[in-house]
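The data below hold one chain only, encoded as structure tokens and taken in the form predicted on its own.
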Amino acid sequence: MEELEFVGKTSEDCVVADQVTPLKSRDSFTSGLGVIAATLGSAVGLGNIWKFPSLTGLNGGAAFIIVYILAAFMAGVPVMIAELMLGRRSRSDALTTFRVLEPKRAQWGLIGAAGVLSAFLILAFYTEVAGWVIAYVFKAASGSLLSTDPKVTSAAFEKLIADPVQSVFWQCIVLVFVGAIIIAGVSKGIEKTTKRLMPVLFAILVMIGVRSLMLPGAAAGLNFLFRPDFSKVTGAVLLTAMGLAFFKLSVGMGTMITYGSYFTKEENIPLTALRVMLADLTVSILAGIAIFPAVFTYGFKPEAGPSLLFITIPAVFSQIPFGSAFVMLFFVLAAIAATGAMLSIMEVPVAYLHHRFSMSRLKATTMTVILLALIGSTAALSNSVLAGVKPFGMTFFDLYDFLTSNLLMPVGGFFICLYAGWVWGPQKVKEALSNDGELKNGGVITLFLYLLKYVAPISIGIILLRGLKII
């Protein structure tokens, strides 16, 4: 096997022994700025603005978060750090990294293809929802959101969602406006996008969380978030922390893999991952604590959910002294999220058909968008003209949402696991992660190696098995 010998910030030339297309050209991240803002895009998406909150809250506040922490290190972060070291090493897309590190063993090839098609399917259904929270920010900027009764915000949001045609329409929006970010490159593209929308994210974070934090019922909202709860932590709480925390840092669909080919070889990937992961935590508390004060000061209810994101969000704001304003920047934010989180995403497809088939940016990422609009249309018209279509007793949305978060995903990152703690070996991971002995960081590749070899793969099991309702 000959491995890929990095030239500067971009590549050389790229032949292996099974003839895998020569990448000329490639892009990369110019700053470690660029790379932890771009990264840091990735993993954080709508989950960190509803899911997370919520979750904590109802599942023993501080406790949860503690389990949580304690579920991404031995989960998230080592499968997160697999992916990046091998696309580093490998310089290349999702499915020609295990062409170019395994030439001879082909099978190990469907862990990239797994990756691409469950970027795919992620895009198809989430595309729609981020259609939604675009339509919410002009929606919130005309007034017609203003509302304290949750049976209007409730009929406005029905309404949308069973509009096909505005459903198709911000969903073509979304991937246009993406797809026009992917075309611009990944420092260009990519890298500049995520390095001017994530300080906004935090800027706007922190606006809302002191807003909230002036409420009359701000301790309560604190206290549902933070007050730790060890009764709730049952053997189904665990199992929750172990889901939420794998599938939060964008792992097991070939972004880590992807964007890690754009890595330097000077970058310090167990230490970027780290930072990741902790920035990541701390938008989903700023989150909360943008959140919950308000929502208790009202009387609502905390619950999970497109109900809390669409529904108790815009009725909880308008009762709040320049509430338009408020719910105009929430959804704002919610935008930011999910156009961090999309980028990457559709970067694999996109840099799966530019490299293996020597596409130019735009026709790859022309070629995904088109490809995206007509299959993410049937998750798009789910709640209309499709409702009564349900394979496998699922609608489109549902049905890719679950091939992905339940199958796919933890099925890569299972074998991903598999693959660099067992196959590549100790050797050339130590070799990638130490930056062929720059970094004197033998006790982390030791502390890396055990997660992977044995921790992770026992946990992702686990969340396998649980989201296919075999435990």
Ligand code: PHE
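The form predicted together with the named molecule is what I want next, because the block you gave corresponds to the form predicted on its own; please supply it.
Nothing else is written out below except the one chain.
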């Protein structure tokens, strides 16, 4: 299939032709390294540092990690491959992709529309956590976080999140920062930034991990991370693990469709997806290795939940020599991780507006950032002014998190599998994933098709219904 097939044709099938920008004028990733940096940059994020360790701590340690890995292989990676493949074929944003590939069946476009909605909801709470992270970098630098008493670090965190002005302020700083990189473009903004940041991220992570492993509680921490206790794995935990796999791998909402549209023709998509999944898992485990030995050494509880990052970490690292530097390094790490992820999420609506309405990136990004500042403030204020407003029994912050990870992304993933496996169909999948016969990866494609058509949708369906207590 030709990439520019739709441009300039007049048949009914090509109704979207006038909306598809020709490939030549489209900004794309420029090298294999750039593709990996940007895609891994999207996967690695606060999920590895803020969600993965705390969910592991809450749900029984190693048993949760095993369930997570299964969910990632059975559902996360297949959806990622499918998204990258569809995006690269259509050369379009998350919404237009379905209009291009399926001009006569408009209902599939709903997947893309839900994706754009998810992007807004995720960024609404994600930029808030990223805002706290940036605030903590400054606090750590000034030494004001240095306390070995979790009551003190907890009070400091409460004070930050309960302050409406600070919450909104830090969130806006994050939005403007991410927006500025997005405006610079796909290759000059996203690719360049993630290429620079990813090596720094690994270096910092290894440094903190090594330091943590030298602590006396290292054995207890590792034991917790690697010795499974399956008694805690319930239906809800399965859904949490699957939601985490989708969130971690940035799938089910069009991010990977959008990034796939910037992939070169030569890129080996299944291999890229596998590499990204494994590297991302390594980062999550390294984050666990950085955190849990320290937590056990100083007698903290591993099951602290989300507060692990902002309350336990400062208290724990304050106990070791040069603690302040380590706390700061830790939050710099989190800020770097968050950046690549936020870039990929914001790119979803920006690419859509840019592409569909021929808006400049500047205008598309400005509109997105303003809208996000509005929606995001409901999350930012959910620990202060809006603390009492609880639709469905959750604050806006928790609601956006729950809705996206546990509902929209798995549902999106489910329909992407159905579409790619059953509607678009095996023949086109084979052509797309073998790069039109260039790659001799028939075995991989057969396995992928089996996962895509049966394993992924069935397991997503069952886990969703069980997790939501419908069956």
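Each form is matched to the other, and the largest set of C-alpha atoms that superpose within 1.5 Å is called the rigid core. Positions refer to the first chain, counted from 1. These numbers come from a predicted model, not from an experiment.
- Relative to the superposed rigid core, Glu267 undergoes a CA displacement smaller than 2 Å between the two forms.
- After superposition on the rigid core, the Cα atom of Phe246 is displaced by 2 Å or more between the two forms.
- Comparing the forms between the two forms on their rigid core, the Cα displacement of Gly143 stays under 2 Å.
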